[in-house]
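Next up: a single chain in structure tokens, the form predicted on its own.
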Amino acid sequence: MTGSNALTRFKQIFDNRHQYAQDWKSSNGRQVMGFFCTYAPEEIIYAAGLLPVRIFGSHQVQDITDKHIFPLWCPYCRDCLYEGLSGHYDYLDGILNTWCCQHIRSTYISWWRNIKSLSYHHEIYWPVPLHTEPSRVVATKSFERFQGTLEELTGAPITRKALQDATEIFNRSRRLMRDVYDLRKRPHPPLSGAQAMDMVVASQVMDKQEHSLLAEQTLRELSGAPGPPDPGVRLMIMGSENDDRDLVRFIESMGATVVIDDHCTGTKYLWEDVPVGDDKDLISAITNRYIAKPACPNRDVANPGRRHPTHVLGLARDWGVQGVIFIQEKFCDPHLWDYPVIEKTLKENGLPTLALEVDVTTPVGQFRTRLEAFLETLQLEVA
């Protein structure tokens, strides 16, 4: 795919984002917070002075972890309790939890009690279902009850102007790299899938305000670009956490490109703006943006008229998508519950599906045959 100096800094960022956190934090004097999950309200840290940073993992093998969860939790939260327990994330001052996953909530708390260097440790209540009066309440209630606990923290209150500030921060980086994947759209993308991941990940390791000078630089350097003559194949993937990269690089080698996805490590990120104006009550409008992103699946199930399938199909749609695959965290139950009702949703309107389940590796050899297959059935429909 087309180079770029900009793609190159946010690979570079993310593969290095333990040290940037420690640059960020020696240089700017402030505390760093980690978390776990997209439901976190990142405006908050950030009008708190603090540079949020989620909490991901390495993909090594390991085995020190199953004292402390059970070995048949899925393989993504132990990795980020391998890096805590590693000592990777000790410049962390802190780390906040939002109520996603029985798995998630289990590697927190295993990481506040064995990991003694944090001066804080949170926990958000997130309600089921979602989209109800009461849920709203609750939800903005717990986020007012952790802008308390941070303003305990800083020994500062988090002003208006602080939060209206981080908010039009925040969502400057979502419609930027909102920008980003509509380049995705055409006929020869001019940035592949993998390049892309490294752009939306690298934005939940960094300080915003950086990574939306990097990403107006992206955006004026693929601008008039080409993109390859044969992109192959146009992919979306979708399914559990998912931050590897070199997954979706092995995929894009066999002849294919992943112009849309459907992770919390993506889309789900940066969907849905937060609506800034002098008459809002921020707390509340900040709550409502989170309750209005692309649901998780363990959010989604309980609500009435489920809406993560017409979701994944619009976006299939708008990306003109030929093909799904659906990476599945092995033993990640929410997204085990919602691949049925996806794979049927989908099936119905024409789209192939494949599902691949993952464990902290890659099984190459596996997955390559697998892959084949399913790539060249959509040749041929295609033909």
Given for the second form:
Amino acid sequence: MTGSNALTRFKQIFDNRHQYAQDWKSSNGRQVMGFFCTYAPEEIIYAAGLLPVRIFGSHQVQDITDKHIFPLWCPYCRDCLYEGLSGHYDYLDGILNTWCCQHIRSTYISWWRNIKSLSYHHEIYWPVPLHTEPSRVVATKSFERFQGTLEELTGAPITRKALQDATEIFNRSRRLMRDVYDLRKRPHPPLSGAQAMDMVVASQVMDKQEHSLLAEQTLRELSGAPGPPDPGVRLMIMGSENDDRDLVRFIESMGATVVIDDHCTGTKYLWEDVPVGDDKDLISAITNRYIAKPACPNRDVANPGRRHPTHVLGLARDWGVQGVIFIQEKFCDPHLWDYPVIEKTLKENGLPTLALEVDVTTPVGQFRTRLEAFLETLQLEVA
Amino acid sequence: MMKVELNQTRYPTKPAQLWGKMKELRRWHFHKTWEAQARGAPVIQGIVQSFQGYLSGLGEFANPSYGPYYTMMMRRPEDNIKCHEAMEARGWGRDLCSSMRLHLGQMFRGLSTRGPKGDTVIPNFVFQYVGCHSMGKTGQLFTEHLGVPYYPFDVPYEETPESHEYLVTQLAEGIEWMEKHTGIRYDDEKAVEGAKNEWECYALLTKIFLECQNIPAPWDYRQLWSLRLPAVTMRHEAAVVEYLRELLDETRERVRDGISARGYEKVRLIHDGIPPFYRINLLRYPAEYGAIIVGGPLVYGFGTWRYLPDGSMLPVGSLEEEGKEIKTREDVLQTAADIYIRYRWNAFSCCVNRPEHLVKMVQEWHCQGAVLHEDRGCKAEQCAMGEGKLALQQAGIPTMVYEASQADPRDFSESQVWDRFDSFLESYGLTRVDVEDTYDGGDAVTGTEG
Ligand code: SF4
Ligand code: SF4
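Now show me the form predicted together with its partner chain; what you just gave was the form predicted on its own.
The next block holds the full complex; its first chain is the one shown before.
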């Protein structure tokens, strides 16, 4: 792991994300909006003067959500509900769900039904399939309606200037993080996968302007850094929602470096910018970005035109990956539907895969043997 | 918990007079489905069983869902399990929707396209509304495997001006798409006729479901599940409208004569969730204790209702009662959007107010409890079901939950489920009774219609 003050700061902020948001709220005197899915158009929230904060779980074993969401639902969505029910997010003024997955939709419903401190909740209709003209139209209108509800909430119109500024701030943030990701293409990546994840998950709970200053600092600190002499096996991680940095650290502790990911907590969050230029309709431009970003399996239903396997393969090639670990949240059917198809594509292209099914906590002992065997095979292949 | 006064009355029962006609219509559908292609009619695969009015603009069409053997698989657990194993062998795990796994398993085993005479029937295209993750993915995998065109489209769960227009646009584009892929010119007159029939079928079913609020209920869930079948697969046909008119008459006669579904209704229950089709008679298990499952969100969702935020469901009437006319293609599309976004209990519309609807349904159908199916793989039909359970409990309504799945018999733990039912029914003070069933009705199951 490379020493970088900025990277350490990302970790600290994410670890203390509730404190960060509360401090932001009191020092800025503005509201904080929680959101559940990376299809949330954060630019619009930010332009309305609110801090968008992604709701994450806590990776704690708990038993308070079972009466709201049955145990056969994805652990992440239950974990997010736990965080809400236990009051850790009581500083939120409102929540937003962009309808993508039924699991997280259930969490959203349970949140607003049970968490009384919220003064606002809204769900954006997000169409399937995503890449048709009618879908683009309805998605844009859904974003516009969301904008209207925010204006009602704050009592002030969202000006074009505010939207433009927010868009530039978000584009800059994504661009900087992609620049950091590019450093991981090097034979000796100057940051680990866990550190990269610290940076990206922190960006989902921080003020983007502050985050970008730290991202720039990261680039300065790392651009000349040599990286570890032996980064080990180059891995890609992909699959369900994954903010489990301990799991990534664990994987990397076994003689590997995670050089790229395909998670909604990683590249799916920072790929694609809002295509601004002389575009008159900024909401439409913002919508186009969310349509163009790497799709969640639920939104990748066309035939012909399935995008996910080709996209993953492209990432693997560009980052010189030797093997892929598929991290599957238990009961996460969206990703489970895509896994066999992606696995086949990767195998056909000479990329071995390993699937790990995760729960709120990681069964380290059980994974160790499988990971060791997987990494050994990869090392043999390289040798 | 509410104090439940057991209704000790023994009511007269009687077999359904229209049972034979229902079976006849099913046979007709079966033949139509498998002989259609030979007559040059398109075969459309997909969990459609909705939008039939719209599709009838193509003239005669067949819709065998994703293959002919879903129902048969429910009666042959070994075959059923082979399909699931075919999926698992290809990497798709057991946590996915069991119905879709069963459909796809049949596809991988070469059964989905095998007609009853051993002939091969390749669909012209797959037409799939994406009611949930699993539907969209299933259609995609089918078309990738069979090499046929795919039209996935979306039915928004929420009614807004833009969502209505969105569905209308998708359907309008779908017409051009279907014309291109079948070479058939879409016939507006046939579509208008089909759409009218579809509307009337829904309105008639709704009236039948409403009659079940009576004590005794003329039919229970199990009987309704079978009796509604022609209206699931062929609601665009005039013959089905006729059948439902007769069924409504028969239902009203039963109400007038105090004919009960099962003889006793010491306790009336609703069932929420998609039932396990391989144990469909679970729906009448409470009859062994003199209790009945009157209905539930899924079966009543085959009617058309105005769903109010307080949970009430107001029936949508016939075209005449609603003062509605369907005359043009535009009317057909608008009507389809009205039905499938506003009035049908589609997979998602129920989520947000599901708790309120469950409580109201128990109250308005004069029930004293609810049975909820926690389905291992289906995440659409049980979104917010936990909140529903809480709301029922807060309203003092006894509730039981059982875990299984709708289409994978391996998910059904005999001892656990029946034990749970027994304890639940005994908690009302019920004991087993010797009730002679009015009729079996045991062979008619169907897949997920959404
Ligand atoms: S996509 Fe998977 S991990 Fe994400 S909320 Fe849905 S089920 Fe959970
Ligand atoms: S609604 Fe449920 S049963 Fe129907 S396809 Fe979707 S997951 Fe399967």
